[in-house]
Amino acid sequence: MATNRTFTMIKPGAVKNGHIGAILAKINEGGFRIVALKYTKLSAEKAGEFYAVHSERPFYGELVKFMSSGPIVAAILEKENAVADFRTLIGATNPADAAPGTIRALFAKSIGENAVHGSDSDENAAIEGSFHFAGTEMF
């Protein structure tokens, strides 16, 4: 059964390039309600822990370095069919393949700097949201 929540992060490159407001606006326009929001910075250790699923992949070290290079915006979003609808809103991982008007088509620079993270399943949305937020931080 699909849940109504998903997790996202606005990544360091998009934060650095001043896209926080525009990305949050696209999220709101997409019908999502923000139930938790945090401006923070991941340590290399925390970024490594968050992306541990990719630890055997060749891009893991570069990913951890990038994700700990500057502040991020973490958020939990709510909407019916949240995970699938958010994946559609953000577009393909490679911005060159992302549909026009999607967040990655508009704000991503490359596959590595693809502007936002979006959970890929209901289970991961719950895990990722709990990684960044305590229950008292969700409304």
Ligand code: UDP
Second form
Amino acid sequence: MATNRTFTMIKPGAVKNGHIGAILAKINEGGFRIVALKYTKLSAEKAGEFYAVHSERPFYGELVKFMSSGPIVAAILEKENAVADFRTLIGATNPADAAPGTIRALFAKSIGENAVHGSDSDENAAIEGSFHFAGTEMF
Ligand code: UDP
Ligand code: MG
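Could I see the form predicted together with ligand UDP next, after the form predicted alone?
Every chain and every other molecule in the complex is listed next, the one we just looked at coming first.
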């Protein structure tokens, strides 16, 4: 079922480098409505759980360490075609390949520290949104 929602995190590197406001502005300019928003920090255990799908990949340990290294901003976003349009707005996983003007091209430092997360399917958007937010925190 298409939900027209996606889930994002502004990752610790982008938070640390002062890009929260600029990234939220890009999200607003991109036509996304904020359904839920939270400034929080993942424990290593929670980060490992969130990225469990990548547990066999060589970068998993570094990814979990990085994602639990500092605060993040988590959000659920709404727009027609949200998942695909948000992936377009953020650009390729590796910022070296991200199209000019995309969030990752503008704010990511490397493939590991790539500024933002974006869900890859409607199903995962719902799972990831519920991982971070209670129903009472979604508007
Ligand atoms: N990642 C990494 N090295 C890689 C591939 C991915 O460090 O070779 C990290 C990167 O932070 C990425 C996350 O793992 O955002 C999840 O990978 P995925 O392939 O799902 O990329 P995404 O959906 O975030 O573009
Ligand atoms: Mg992914």
